[in-house]
Each structure stands twice: as structure tokens, then as C-alpha cells.
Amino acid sequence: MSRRQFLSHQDFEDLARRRLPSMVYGYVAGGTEDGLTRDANRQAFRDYAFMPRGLAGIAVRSQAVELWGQTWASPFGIAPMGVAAICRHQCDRIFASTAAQAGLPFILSGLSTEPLENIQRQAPGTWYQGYLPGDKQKLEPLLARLKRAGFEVLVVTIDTPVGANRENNQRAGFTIPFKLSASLVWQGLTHPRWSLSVFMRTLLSQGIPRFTNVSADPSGFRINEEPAGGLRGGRDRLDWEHLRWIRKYWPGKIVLKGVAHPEDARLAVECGLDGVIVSNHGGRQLDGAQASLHALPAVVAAVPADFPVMVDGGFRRGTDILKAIALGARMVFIGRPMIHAAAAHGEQGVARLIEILKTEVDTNLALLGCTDLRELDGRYITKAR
């Protein structure tokens, strides 16, 4: 297919679907258990209706956003996928490069395999997302390569303190550390363009892929390999204190990702932090969880009105990032359409998304007779009946 030919996200997933392998498809597709939050999250959005205005006068419009003083090309970015290699050669490098082309913030994961130093020379002013562990002596150093690197903005997550029960990807045989099975033998043989294109292609370049920036050390560890102190690497013990003092250590913008109640908000304002992700990690965490579109007004209104509220999951489109907006969102962060994107395209998949995405976003903002983003709030929407 050619870059004209995709219309909409689901152009892209349909493709991704059937180029990646099950289980890999499975990997980035799918949630925990009953899959019910990763399901709520994209019903969430017919529960909000447009109030759109007429003659309004939107000859000329605006869809840029400011955020801590600088200015983004539309209200949207890239958001961190772990992993993200499997599914596209060097796909974090794709990602990083089109969000900035695009003008458009991108979230380098930390279960990442392109060495994080690489990502932003490639395009400065990209942001790190960590899975920090609870222990100053870890997280010391870790801050330390991220200063040095050049990140401005660290973004910690907070809603995988465990491992969640994914049965779908034990099903498939999907698994981290990877093993090597006759399942994933199979889905090779009757994955060809994947075999070639991503798996023996990154052999061949790197060897076996590394997680280089999961700590300060940038060699990390193979990808099938269990790491000392295993992969979750004292998360459990992470907690606020432990953001105080990295408030204190780090020099740059500090937002939490995973928020869903709003005192955990209004307890980021109170350790100074710079910003609010609403998040349930795309449904893959606590199933049964609130969408995050319905938790995004509680915790908009626990924080001052100048305080950055984001939002990701079950964004597809334009509409949707116009409904998180209205309701109080500074910016949405779009994941597995990103992916599907990648998986179909590559770097021309990721522009064309974007593309539409933009393209959307400026229309429906014509349709509901606003010609600034910065003017969209609960006016332009209501609870549908």
C-alpha cells in the first residue's frame, strides 16, 4: 500500500495485524485477564458528546499547544511502548525522528533497546520515561547518565510496581526475558517479511538486543536474560519519598505517569513535581480500573488550573484527543496506533498517522466552531444520555 492509502488508524492495524506475528501482535494488542480496562478505555469516549457552535468565524485556526513554555504543533505525541523494537527495525529511532519532525513530544520508553544516549542526539528534547527502582543508590547514577545525556523531562511511572497476570502473552508464548520456542519458530516461518525485515535484521546488526537503558549501566542486559534482582528491579519499594528526593536531585521537568486518583495529583503539586499523565498503562496493569478518560476530570479539578494534566489510552482519533482536551487535558499521548503504524510503514507509516491525526484534529476543531485549542473546554461537551 502507499502512504495515501491509509485513511484512518485502522488502515494501519489491520496491515500490522497481519504482517506481525501472533504473538507479537498479542504482545502489543492485548491487556490483563479479562482485558476490561483496555476495553473501557476505548468505550469511555461515547460517554462524552460534542456541544458543537455555528457561525463562528473559523477561517483560521490554531491546534498548537504550550507546555512549560514551548510550543507544540498539535496537542498530541508519541507515547513510551517497551519493547518497541520487535515489532520495527530501530523502531524507537522511527518514533523519535518523525514526533520530531512533526513537532511533536516523543517518550523514549526505558525498557527500550536503542541506548538512550543515541535517541537524543538524534532528536534533543526527547524525554525518558523510567521504571525507577526504590533505592537512592540505583537511582542515583541512572539520573546522573539521563543529565549527562541531555533529558530535560523524566517521566516515572508509577503503576507497575508489580508484574501484572498478561495470560494472554503467556498463551502465546510471549514472554520477558524472550525464550526461544517452536511457537515463535513457527510464527517466523509463516512471518517471513518479519523474520527478514526485523528479527534476522537485528541479529545480524546487533547481535541479541540489549534493554541499555533500564540503569546508568548503557551495556544493560540481553533481552532473553534475567536480570540480577530481577526485571522489576525493586519497584515495589518505590514511593513518595523517594520522588522528594528526586525532586531535589533532578534539575529538569518531573511528571508522573499512571495517575488515576486525584490526591496522588495533588500530592505531585505538593512535591513540585511538573506534571500529571492520567494512565491505566493501556489496560496491560490492574484490570478493572476506570478508563482513563473518565478519571481525567477528577483529577483535573484536584490540581490548580496551571498545573499540566495529560492523558493516554484508547486514543484513535481526532475526536478522541478533542474530547481529553475539553475536558481538561493539556496533552494525549497515542501508543499501540503508533506501533501499528511502524509495523505497516515504518517511518513513512509514523508521518502519514500523524498526518491524519493533524488532519482531524483541525477539522473537528472547524465542526465545533473553535478556532483556537486553547479555548476548548467544557463548553463544547456534555455527558451523553
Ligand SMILES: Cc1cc2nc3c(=O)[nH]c(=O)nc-3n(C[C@H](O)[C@H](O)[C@H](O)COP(=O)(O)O)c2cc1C
Second form
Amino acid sequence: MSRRQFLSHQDFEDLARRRLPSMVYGYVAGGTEDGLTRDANRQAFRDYAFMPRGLAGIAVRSQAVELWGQTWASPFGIAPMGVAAICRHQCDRIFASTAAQAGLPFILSGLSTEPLENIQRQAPGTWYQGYLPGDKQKLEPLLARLKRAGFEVLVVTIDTPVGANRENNQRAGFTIPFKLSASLVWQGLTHPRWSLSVFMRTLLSQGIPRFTNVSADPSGFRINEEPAGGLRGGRDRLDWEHLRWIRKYWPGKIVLKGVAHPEDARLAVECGLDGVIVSNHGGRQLDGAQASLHALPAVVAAVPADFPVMVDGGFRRGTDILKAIALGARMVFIGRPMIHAAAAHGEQGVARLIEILKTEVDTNLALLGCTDLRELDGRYITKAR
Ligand SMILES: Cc1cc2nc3c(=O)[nH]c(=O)nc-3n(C[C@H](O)[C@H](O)[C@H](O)COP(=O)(O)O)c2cc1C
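Now the other one: the form predicted in complex with this ligand, given that the block above is the form predicted alone.
Whole complex next, starting from this chain.
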């Protein structure tokens, strides 16, 4: 399939579903328990409808957004996704370089396998997302490493204090730490393209991949081993006190990801943080949590007007992005569709998906009768009846 034949995010997903072993596709697609929140994220877009204006003279338009004094080409970026490299060889590099070329932010997950120093060198300005331990002795050297590597934006995920009940992974035999099972071997045999271009290529070029970005130690630990102290090492102890301490220690921007309650957004402002991402982890943590788009307005209302509120969860179309912006979001992050694009067509796939989304944002901004995304607000949207 040539790049131009991909017309929407769905085309990438259809191909990714065929190319990836089902346990890998399932790891990406899955939510927790009954998938209520994952599905709610998508359904929520139906609850809002646009109120377009006509005769608005929209021949010249801009979808650029400003964040902490920096201008981004479009109001969306790539969300952090752990273990992305099992879907495409060097997937994080692909995300970092493609996002940088398109003028968009990319958030590198701490659960990644390419040393963060390499990614920052390749794509200066990449953000880092951590599942931080509630232990200052471990935190301090990790933050020092990030500073040395040149990271300026630290994203702290707060919706994963413990591992969630991802039954689908258990049923499919997918685990982290990774285990080579009979079913994986069978799926490898039945997906030779993935076996050769992802699995074997990775093993031959770097051996068993290592989680190199979890702590201060760049050698990390192999993806098939349990690190000392456990994979989630002390995350359940992280609290606001740690955030206040990180604020004193970290000179760059701090963004809380996984904010779902207006009170947490208010506390983030009080702690001197720089932004929040309204998120439920794509429905991969607390099942039954409200859809991101539904959580957004109350969070926006709880913080000062210029405090950046970002959002992710279920965004698939330019119109989805525009709805969130109209409801007060500054930036939207896209998760699964980016993995699908990378799995289906590598760097070109991610670049094409970005192009599709930019075009959708631009076309629909015009149809809304709005020339500048910065002027898109509640006047253009209403609750659907
Ligand atoms: C495969 C996968 C891995 C993820 N890993 C992380 C992670 O390491 N850190 C994190 O904060 N969020 C992680 N997330 C959540 C995403 O950052 C984001 O919140 C979510 O995917 C957005 O929803 P969407 O996939 O519907 O766009 C992951 C999501 C997926 C699908």
C-alpha cells in the first residue's frame, strides 16, 4: 500500500491489525476489565456538536498553538507509549524524528528501550514521561540524568499508582516483564514479516532490549527480567509532597498526566506546575473513569485561563481535536493511532498520519468559519441533543 492510499487513521489500524501478532496488537488496543473507559473516550465526541459560522472570510488560516512561549505547528502531539518498539523496530526514534520534522511535541515514555540521551540528541525538545518512584533517593539521580541529557519538559503520570487489571493481556499471554511463550512462538511463525522486521532485527542489532530510561542507570534492565524492587518500584508512595519537592529540584516544565479531577488540576497550579494532561491512560487504568472529553471542561474551569490544559484519549480525527480545543484544551495527544501508523508503514506512516490529521484540522477549521485556532472556543460548540 502506498503512503497516499492511507486516507484516515482507520486504514493504518486495519493494516496494523493484520501485521502484528494478535497479542501485540491486543496490548496496544486493549483497555482494562470491561473496556468501559476506552470505549467512553470515543463515544464522548458524539456528545458535542459544532456550531459553524458562515461568510467568515477563512481564506487564510492558522492551526499553530503557543505553549510556554514556543509555537507548535498544530494542536496535537504524540503521547508516551511504553514498549512501542515491539510494534516497529526503533519506534521511539521514528516518533521523535517525525514529530520534530512536523513541528509537534513527542513525549518519550520512561518505559522505552532506546537510551533517552540518543532520542534527545536526535530530536532536541523531546519531552520525558516518567512513572516516578515515591523515593527521593531514586528520583534525584533520575532527574539529574534527564537534566544532563537536555530534557526540559518532565511529564509525571499519576494515573498508574498500581498496575491495572488488564485481563486481555493475561488471556493473550502478554506480560511485562516479557515472557517467551509457546503462543508467542506460534504467532511469530504466523506473522513472518513482524518476526523478521521487528523481533529478529531487534535481537540481532541490540540483543534482548533493555528498559534504559526508568532510572538513573542507563544500562537499565532486560525487558524479560524483573528489576530489583519490582517494575513499579515505589510508585504507590508518590504523592503531592513529592511533586512539591520535584518542583524545587527541576528547573524545567512539569506536566501532570492522568489528571481526571478538577481538584487535582487546582493542586497542580498551587504546586507551581506548568500544565496538566487530562487523561485516563486511554482507558488502560481505572475502568469506569469518565471519558477524557467529559472530564476536560471541569478541569479547564478549575485553573487560571492561561494555565495549559492538554488532553488525550480516543482522539482519531481532526474534528475530535477541534472539539477539545473549543472546550478549552491547548494541545491534544494521540496514542494508539501513532503506533498503528508506525506498525503499518514506519516513518512514512507516522508522517502520513500527521499529514492527514493536519489536513483534517485545517479543513474543518475552515468549515467552522474560524481562521485562527487560537480563537476557537465555546462559541463554536454545543452539547449534542
Ligand atoms: C501501547 C500503549 C502504551 C502506553 N504507555 C504509556 C506510558 O508508558 N506512559 C504513559 O503515561 N501513558 C502510556 N499510555 C497511555 C497514552 O500515553 C495515552 O494516554 C493514551 O494512549 C491516549 O489514548 P488513545 O490511545 O486512545 O489515543 C500508553 C498507551 C498505549 C496504547
